[in-house]
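First comes one chain, alone, set out as structure tokens in the form predicted on its own.
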Amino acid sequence: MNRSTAVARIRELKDALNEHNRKYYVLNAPDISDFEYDLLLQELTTLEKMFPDLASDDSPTRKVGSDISPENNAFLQFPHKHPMLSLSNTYSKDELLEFHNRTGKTADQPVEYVCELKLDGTAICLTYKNGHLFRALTRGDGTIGDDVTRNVLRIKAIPEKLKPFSASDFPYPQEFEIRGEIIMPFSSFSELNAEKEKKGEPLFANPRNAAAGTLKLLSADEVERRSLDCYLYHFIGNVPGIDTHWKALEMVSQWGFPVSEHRRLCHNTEQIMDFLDHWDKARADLPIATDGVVIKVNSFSLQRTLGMTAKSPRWATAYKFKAEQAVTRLLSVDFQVGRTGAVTPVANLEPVLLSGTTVKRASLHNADQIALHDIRLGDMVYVEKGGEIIPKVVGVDLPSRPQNALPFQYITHCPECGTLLERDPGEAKHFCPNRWECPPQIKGRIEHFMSRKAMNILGGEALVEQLYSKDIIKDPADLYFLEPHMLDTLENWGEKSTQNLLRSIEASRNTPFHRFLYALGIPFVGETTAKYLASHFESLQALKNAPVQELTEAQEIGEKIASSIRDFFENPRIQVMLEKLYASGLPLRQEEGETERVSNRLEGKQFVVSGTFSRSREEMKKLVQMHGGKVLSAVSGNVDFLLSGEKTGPSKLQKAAAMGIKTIGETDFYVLIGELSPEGTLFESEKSPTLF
């Protein structure tokens, strides 16, 4: 692979991994398995080793995924006294032996290990002072975490107060930390999803997501009702006589902490392999989700010698089990049409137990995957929960195929509106092009508009289904014209529900402009892109009227996104919807205070920011905006300054010079915004606030 190809692929991998981290840690809604994620991370690691100068400190290979949402300030954040790192992992026993060999080279005596089940939950850090729970923090980004103490106090397994000193051979320190995993047992998970299904709400994909989502609820009563559990596995503190991890686990168990009984002290690799082989099968009988085994060096002294990388300890690793499979019969196939028109085939199966839950439906991905495996109706198929996520059909038991089974015929027309399906070159999925008439796409856009990350209007799929089928609303704008009497015909609906819905709609009028843009559902405009557009154009009218060339001047907006935005606003149906939104009284513009403004020094000035700086590039862009300027994505006649750091591309510098655009460095920029005097000294009274 040449350097230019590596640059592009590294950027692509970073973006993909960061988005998957967000879905896993923040949204609790991953859409790929752990194995698929690890393959992407491994590819990025390999490329960064091949091209070391392309590796950066913000790479997913060097930082821990974060569960802190910038949109949610309901929880206070506090720094971790000791970083909460992630574990390196492997699916190979050979790599596990390599881990042992590396460890052995550092040790001056035979190495002992503690093997523990890798629980599939959400990490927690508990601090105790004088025997009482003082604070509970989520992993966060490994450096700081969300304070969820009030919710953790509702988990019965976690002691609020420890047993008296006399109950243990080792008195607990005045202050210490203990870390572990908060989990949701399969029984609680099934009950919770049954309730959500009855209410027409989206289901949790797996117990891990349910546990993480529950821990971030604002209602501690609801947290208690969902019956979370906890197992603790890492003690941080000094107790005389406790010099190994095994002794520490025995000690904290005496103190009253929940410690898993499924652990083993191993004196050699054969014992480790026996533990792995046993639990690879026996985990199916557990009442909780597990996805592997954690192998830790037992000696604290050796742990300190081995140390840490930026992301994980060198004295521990995780062996991940292969995804569980089951065999069952394929009864029929449904085709679901999503908000974007993408068609997904879904298998209806004879019920089968898999990873602690009963599976009746599974994804078939697309027409190519069905053809690849030659999947036919009546086949006995292999179903897998990759990383305990959404079940999928991964193969066929050909010897058991019925003699009369015919090759599967993929549909040619939309199952909802009858429109001939299309398939773009290079795309795996078929699409229904009838975007503005196909009912699932219309309802999907309304659900998206109401979603928490968009306008945050109460309701869900079941409510939208009724509102649409009863001809009460036909697009998102109709929500703002609902009146109480219009909701009288809804099933399982009362006066209080009406009040809550209307109150929620009214509250959405205060939604930040960038979230409104995201709510519109413009193709290719996600949350981040919506923020860039809101910051650049500041009003819906300005964005709506901007030609493609002007759109591409906005940060991170390329030709594809710009064309999509233009097509969206030129559609007559969208124009009608926008007129209704204007009439509803929504502000439809960036309000004062949405972008933090500290001065007007750069008012009316437009910048292109390129190269590397003492601060991150994103921080430099934020500084431009905080002082009233705008950031454009490319050098053009509208640019006033090229803010150039180290390694700015020569073509960009040449283009700026040819167009008469002034190029300034980092120091010159600080003078412009008032952080430095022209002599290079700091203006104490005009320091910019800490950005991140």
Ligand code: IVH
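Predicted model, so just to flag it, every value in this text is computed and none were measured. Residue numbers count along the first chain shown, from 1. Throughout, rigid core stands for the largest set of C-alpha atoms superposing within 1.5 Å between the two forms. What changes on going to the form predicted in complex with this ligand:
For S219, a C-alpha deviation below 2 angstroms is recorded between these two forms after rigid-core alignment.
Once both forms are fitted on their rigid core, the CA atom of E666 lies 2 Å or more apart between these two forms. With the core held fixed between these two forms, D478 has its Cα displaced by at least 2 Å.
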Contents of the next structure:
Amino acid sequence: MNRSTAVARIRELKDALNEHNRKYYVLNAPDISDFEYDLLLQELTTLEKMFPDLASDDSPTRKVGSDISPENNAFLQFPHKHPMLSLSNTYSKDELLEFHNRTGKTADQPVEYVCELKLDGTAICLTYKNGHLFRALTRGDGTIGDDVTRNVLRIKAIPEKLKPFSASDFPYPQEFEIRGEIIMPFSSFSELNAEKEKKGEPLFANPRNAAAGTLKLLSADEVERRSLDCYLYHFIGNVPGIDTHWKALEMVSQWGFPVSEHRRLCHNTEQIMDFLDHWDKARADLPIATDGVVIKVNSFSLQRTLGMTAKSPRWATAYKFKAEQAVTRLLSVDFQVGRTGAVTPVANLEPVLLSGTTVKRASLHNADQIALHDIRLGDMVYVEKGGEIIPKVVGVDLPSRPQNALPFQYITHCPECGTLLERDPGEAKHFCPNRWECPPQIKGRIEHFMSRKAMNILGGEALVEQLYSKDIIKDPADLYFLEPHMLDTLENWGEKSTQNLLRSIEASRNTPFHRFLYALGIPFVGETTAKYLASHFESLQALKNAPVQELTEAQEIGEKIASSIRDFFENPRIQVMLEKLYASGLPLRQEEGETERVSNRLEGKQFVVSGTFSRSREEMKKLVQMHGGKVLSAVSGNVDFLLSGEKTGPSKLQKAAAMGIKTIGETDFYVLIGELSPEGTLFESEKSPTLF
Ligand code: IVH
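Switch over from the form predicted on its own to the form predicted in complex with this ligand, please.
Everything in the complex follows now, all chains and molecules, and the chain you saw is the first one.
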């Protein structure tokens, strides 16, 4: 690989890994499996070794992922006394032997190891003072962590007070730290997800995410209710006579800490391999999730000699198990149509136990994957759990194929509405093009309309499902015509729920116009485009009637978005919905104050802003809008002024001149909006109030 390709790939990998870290540690909702993540990290490590000068300190290979979310300031943060590191890991026994050879070179006698299960939960650091729990911190970014003491005190396994001295040979130090893993047992996890499913809330993908998400809840009562568990595995403190990790574990368990009994003191690599092989199978019977084995140098003095890298100790490593697989029979295939119209084939399986839960359904990805593996009805298939909620079918056991099994026929028509499916070139999935009339797509749009960043109406998938299937609403506009009696037939629903729903629908009438435009779910119109459309067109009526040409004059809007907006408003079904929205009394326009209007000096004037100014170009554009003007992206007959800073391209200036458009500079512009007198002094009386 040449250098410039490496630069690009490294950037790509770093971005991807940082985003996956955020999904994993902050959102607790990863969308790739640990194995896939580790492959990306491995690729980055290799590239950084090939091009050492391209490796920076902020690389995901050198820093641990952070669980601190910048938007979430609900917890106090405290620095860790000792950095909270991660572990190097491997999926290969050969690499494990290399780890052993490295530690052996540093030691002057045979190295002893402690093998423990790698518990799949979230790390916790506990400080005890005078035998009482003083503080509990999450790993955070490894240097500072969130203070979750209030929540940790509600986890039964974690002692608030240690056992009295006499019960132990080793008195605990006045102050010490102990670290471990907070986990959610499979049983609590299944219960929690079942409840969430009932309420139509998003499910946790795995017990790890559920544990990490629960630990960061604001309600300690809810934390207690969800029955988390904990095991401690790392004592940091000085106790005379305790010179190995093994002894430390025995000691802390006498003090009353929960320590996993599944550990072994190993004197050679055979014993380590035995431990790995045993748990690779036996973990299937454990009530908690494990994803590997941690192998730690036993002697504290050798640990100190080996030291650590920026990210992980050199005296320990993790051997990770590949995702667990199970074999079971493929009974039938359902096709799920998502809210975007994408079709996913889902396998119905003979129930089988996999990583602690019974699996009955699994994803078959798409038509290509089914063809690639030649998966047929009646086959015995391999099922695997990745980071996702739904397991995947990853292969077929060909020798056990029933004789009469026929090649799989993929569907041609939408199972929900019967429309002929389409498939875009380069896309793996088929989709139903009947965007406006296909039920899951309609329900998806209603959910989107109600979502937090849109109209923020209480609800969720389950509620929308009921409202739609019972014919109570057919589109988002119907929400504004709901009356209490219409909700009588809803299941798991009471008077209080009705009140809450109607109240939140009423409150949504005050939603800013740009969020309403976003809520409409016009394809390709995200939050940013919606903001632009709101400030430029100011009313639904104006946007609805805007010709494509006016739409594309804005820098933010390309041909694709413009024609999508046009198609949307021309659709008869949407027109019916819009009529209802007009009748509902929603303002459907930018309310006074939403654009912070400062004056009307530029009312009716259209600007193109180009070049560099003493303020940023965005600020200049905002100034135009604050004074009632509009900003277009290209010089055309509709433009009144080219607001030109330094470095405006000569072709733009020439074009403007040729079209008779007036070019003005920054100072003239300030005069125009009344910020400067024509002599260049500030108008005292008209100074714009706190512009930025
Ligand atoms: S020892 C400095 N032991 O795995 C050594 N970690 O992928 C610290 N983990 O951050 C870790 N089980 O959250 C250790 N028996 C065990 C573990 C364990 C699970 C977690 C821990 C760590 C992560 C690294």
